[in-house]
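A single chain, nothing else alongside it, follows as structure tokens in the form predicted alone.
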Amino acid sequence: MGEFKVHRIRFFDYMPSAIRAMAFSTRTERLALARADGALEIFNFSDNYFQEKVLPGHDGRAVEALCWVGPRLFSAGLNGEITEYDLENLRPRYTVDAYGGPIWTIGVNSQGTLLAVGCEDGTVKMFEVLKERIQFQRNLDRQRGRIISLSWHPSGTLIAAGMMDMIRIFDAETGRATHRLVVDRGAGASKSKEVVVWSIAFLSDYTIISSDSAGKVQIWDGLNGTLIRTHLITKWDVLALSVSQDESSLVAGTSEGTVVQFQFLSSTVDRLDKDWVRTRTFKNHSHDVRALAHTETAVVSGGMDTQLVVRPLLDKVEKNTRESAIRKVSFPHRSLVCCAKKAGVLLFQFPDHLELWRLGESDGYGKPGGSLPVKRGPEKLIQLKRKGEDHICCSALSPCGGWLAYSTVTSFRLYRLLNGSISICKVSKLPKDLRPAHQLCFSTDSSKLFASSSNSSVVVVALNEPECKYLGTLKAKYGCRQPVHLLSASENGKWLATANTDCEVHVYNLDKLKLHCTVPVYGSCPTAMAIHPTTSNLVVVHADQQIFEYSLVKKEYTEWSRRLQKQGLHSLWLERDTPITHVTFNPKNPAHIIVQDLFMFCIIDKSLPLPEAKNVLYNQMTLRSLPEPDRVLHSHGFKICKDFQHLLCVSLLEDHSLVVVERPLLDIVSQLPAPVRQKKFAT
């Protein structure tokens, strides 16, 4: 595997924001997730749960609810606005003020023609969904308290709305309130303390299911307005509900961090009548569960502890398979760290600022696994605050450490770093074609900047001291509309590879500023890629963990790549649930490819045989402890290192030392607010 001097970095204080809302589209199998800082994330559940898009947050945007209308995504929040998002340009398309104060909830009818929002002023407002926009249609009967939750009946004729101490049923055609369902405050509750109906579901048989702040899940007859059954599941709030598409299962999320499942079952085998029965309790969160989605095979939950949890339902999937494993998404599926390989400087990206750090130095040599004495500690050089209210969506640092760029959805900024990155100077004269970007990348010699723009195009800019010169725009021959999320420039300055969320990989000739070739489209989204410095082979890793190597000179897959696909990757490699986020190469050994995900980095040695199905994918520490005959038996080309955990970046410097940036999950948990107190035995 080789020995490296490792810079082990743990001072990147990345802190994810709490999950506030989510919505799942059965049509596209996409999950939209909103965080407390206003950022939105789109996960493709059909592509190994890959986080394919991130829409950066905004200081004034507090999203309380999300809603899919076909392929279109809408949100509503406490700023009183409804927002539709441009998922191709990763920004809000437009906002509409509902003029009802803060909006607590949003829902769409089953026909996808009408949006309903619940407002602070006690109104349910209806908006017609048009081709390009939404248009206000009418108000339903105004109530005396705020509308906290609502749900459409599948027929589209009725709406159930949760409020303080009650549920109202509205006729969607006339706007009149037809029923008033009073919610019990619970035994021993204070008369002055109101019960908040946090979530509500309206089923096709006119059953209404509600969850409230008194810890109850209640089943109602929506036709007669009567209570059928009450399930007390916690002493705290039940904050979220979600029902399966066939309406046979229901999940409820609580302030204790538990998710409780109910199923519509017969109480005995021979009885035909069914009832909602509590069947399972899941404990995957330490804090409030604020958002839930019930897919066909799993329960998806998120909340204050910032983790997205996908919990398969074992009666819906085959046991002891990849699909039956629980998944926790704790970190973004993209890099927030940029390393200047020549300068030994790191750039950390936060939503509201950037940090520039110089790596430390050490003396002498040590044994494998040991620590070296520190000659000079790491030094924080610059903290650069963003301008405006939009959060930073991408940033880059040139390999020489002399240029820094970042972009929001509305502005782009470029800086010159001087005197060993101590002083910073903004470049004021920028080409007009250099617009806000989705992704940024510098050339290896730091002479060019590449910025991905709309319609999968890339703007190329020459970096000069007085002013920067626009060189051209790289575009594919046919219309691509999806955003570019990966950029990789070759070390010789000849090639630039781009990948978008339509799984397309384009390679451009930078001498001619023209498209060189398009890599054959593979059905899984690329998660990381890089161009080999000597062979000009493009290595692409996809969300389903497959690895391809493509020769840019011959415009075909390499022999090693064909051999890899013919034999197939090891089952343990394919079962990993975190994507590869970084690819790099070892200049000392051209046969080495270094790849990294959240829990390991792996050196793939192309000169060694591929692991066969009978081989065990030992990590290097375990392999070193085996007897010599066993070590030879298990020798193969995938050298895995799991000495480091929660890896945000693994990069190789020019002096062949390795930079490893970790963010231990326990450090994030320690910064969370205290959860609700739960009484334990003998306390």
Given for the second form:
Amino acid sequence: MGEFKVHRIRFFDYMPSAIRAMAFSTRTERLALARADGALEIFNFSDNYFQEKVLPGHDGRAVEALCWVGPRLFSAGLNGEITEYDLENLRPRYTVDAYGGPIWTIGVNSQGTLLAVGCEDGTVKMFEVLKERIQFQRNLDRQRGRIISLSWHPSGTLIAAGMMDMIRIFDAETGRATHRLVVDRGAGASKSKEVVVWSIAFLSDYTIISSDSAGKVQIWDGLNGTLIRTHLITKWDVLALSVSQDESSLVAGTSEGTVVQFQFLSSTVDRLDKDWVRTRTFKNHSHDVRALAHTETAVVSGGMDTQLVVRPLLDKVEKNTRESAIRKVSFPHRSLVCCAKKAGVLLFQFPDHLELWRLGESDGYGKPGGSLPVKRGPEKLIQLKRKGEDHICCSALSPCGGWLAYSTVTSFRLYRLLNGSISICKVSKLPKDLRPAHQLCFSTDSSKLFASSSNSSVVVVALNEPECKYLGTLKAKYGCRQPVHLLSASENGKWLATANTDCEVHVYNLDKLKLHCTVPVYGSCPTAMAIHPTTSNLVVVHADQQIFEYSLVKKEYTEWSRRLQKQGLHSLWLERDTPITHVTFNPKNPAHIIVQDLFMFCIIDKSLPLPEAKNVLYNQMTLRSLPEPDRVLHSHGFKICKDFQHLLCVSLLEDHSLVVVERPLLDIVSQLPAPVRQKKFAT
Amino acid sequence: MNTNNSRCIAAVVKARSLREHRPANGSAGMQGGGRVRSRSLSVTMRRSAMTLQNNMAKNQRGEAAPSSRMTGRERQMGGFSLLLESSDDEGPEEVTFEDSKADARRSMKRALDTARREKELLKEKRRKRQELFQEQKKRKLLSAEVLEEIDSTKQEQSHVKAAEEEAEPEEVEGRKRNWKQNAARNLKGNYTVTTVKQSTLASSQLKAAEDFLHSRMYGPGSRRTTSNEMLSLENKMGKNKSAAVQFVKKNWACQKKAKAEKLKKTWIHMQQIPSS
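Having seen the form predicted alone, can you show the form predicted in complex with the partner chain?
Now the complete complex, all chains and molecules, led by this one.
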């Protein structure tokens, strides 16, 4: 099969940022997630929970709450601004200052016409949602104390606002505060601290459900302003609440990392006396749960441990199927590492800086599975800090290691690396058409740079010193509005393949700078693709783990691809829950395709038979134990290696050595902020 | 030793009973006083028992307690130790109440004295430091002539500044009231000082809100532990028990280690020089 010298890299200190808020849109089946550094992520729940879009963060944009108004996404933050996002260009569309100090919460009424924000100065401000913007309408009665949470009644006439030590009910039309519900403080030492009503929900039968920092979930009668029931669920804070669409189920997230579910059930068989009863407890997080979303079939939670967990509810889905499995998203679904194959240099992308490392060298020979002595260790060549307050959106390194480019939402920078990538100088004269890009790619001979820009178009720039020349813009025929998230150039410099989040894959002819063909649209979003150096076949892998191979010359699917589709992929392959993020090829063997996802990398050998359903998929260990002649009988084309875990990048260098960038989850967990102290017996 | 202790206790009990038979001054105060006194009595009894034992030990070891160094109490004890020499079985003689009372008073006075002396010393230090600061401040202020010169050059500028300069020459704050230039001040010389990034009201409010959130979640009373501790507990309680996650603190004494490394290199270098 193949013996590779592996550069095992663990010095990429990737540190994800905590999840701060989330909002689920049932109409579009999309989840919007806001992180502590201001980054926004959009997950497509109908497409295998693929992370479709990532909007980079901004210094000082401390997002506290998110809200979907139809297809539009709004966020409110502690910088006092309400921001609407342009999801087609992956940038904020505009910001509106609420002039109320830091904004803690945002909520839209069920008709989608009014947006209410709760501010630090104690006012609830109403904004009208207009077609292209929002406009300030009025303030409700100003209160003493900050408004931490708010919730609209489904009719749109009342608003319940959670503040310090109390809950206020406002009449949305007159703006008067009608009721005041006093929340008890905690017992003991916490009696002296004010209790913060972290989250609140207003149901259609005028029941208000509140969660506070004393660990209670309280159920109130919103019409009379009285307390119905108190549930003490934890000793720490209950930070988040989410109610399902049909108001029969409610989840509360605590600082301990547990998510407690309450259901509106009756104790007897007949449906007369229904009550909110605590049913399930999920412990999927080690740190505080700060954001929750209750979809129809699952509970989505996220918090300080930076992982997004989707827990399907077993009374809504079939048991023991792929749908009922718990899903954890801990790493991004895109590559943050760029490998310069000819130079042996790696580029690591962080939100605020870029790092350039040279790989180490080793001489010796060893047995498979053993480690070789390192002759020269890896060294960090350059650390490049970004300019400005926007975080880095995308970056790229040319294969020769001579050019480096990165883009934020407002600026684009290109650098020339000299003396073996040690010295760096900025290229100042850039063509005007080169605007901030969503994805960057260098051609294999390092002569051209491709930058994706708005409306699924790609700008082509020739790299020259001192000035880069604009060569042209590649546009697709139809009006595609979605951003391009994958770019792949062929090795002979003839083809460029682009994929956008609308599942469209276009291939351009670079000699003529025109569209060559469009791959037939497949329902799932492409997650990785690459063009074979010799056969010019485009290999595309999708979020539902399907693999397609398309011949660019013949403009049709290849024979191998048809065979694969006819037989179908192995069930274990389809059940994997992390998408393939990188596709590459083996120069020595044209029949090989190397694909990589978070937990494994696989060498697909097209010359070997495809695995059937009854075959064992992960058979590398067993094959090694068999004698030589038997191996041929049992082997199949998917050779999976799971030796390296939490892979961020797998790449093949020119000298036929494998570069594997790992980020062990333990390294991330050990650097997280403080969890609560749970006193356990015998510790 | 047990016999000694029992005798001491017997002495204490006797002393207490002595007190209770005295005419009452006020029952509560009496009891309280009596209790205090008996406590001090028992303390002194214990202390005297200790010194007695020490002296006995010394005598057993053959050391003669030098009479010149002995304090009054010890002199009394000394008398007792001589007696003990003769008869080991008998317990120590009882110390009279007055003696131990005087003893206690003396030690209290000594303690008060030392406290007073320390306070005075601190006061002195503070006074000296204050004087030093005053002197430094005076030195920092420019001499009157220089200020007049600045006055004259600034008269061409706006009215606001001229008005400020009319204040007394020693007033340094006048120059600071220069709001027009964002936090820019002109010191003696030709340079200005400005902040790199102007902090706005919004950013200070943002900081305050973040501080509030941080204090609620991680502030005092939040009962938190470290990630390391949590992972180590998991290792301890899990199926395959293993060591704590950060068993050895690898980043201790970084500078010392770097120094040692450098020393090692120089030593090796030195070793190589004579051989080459």
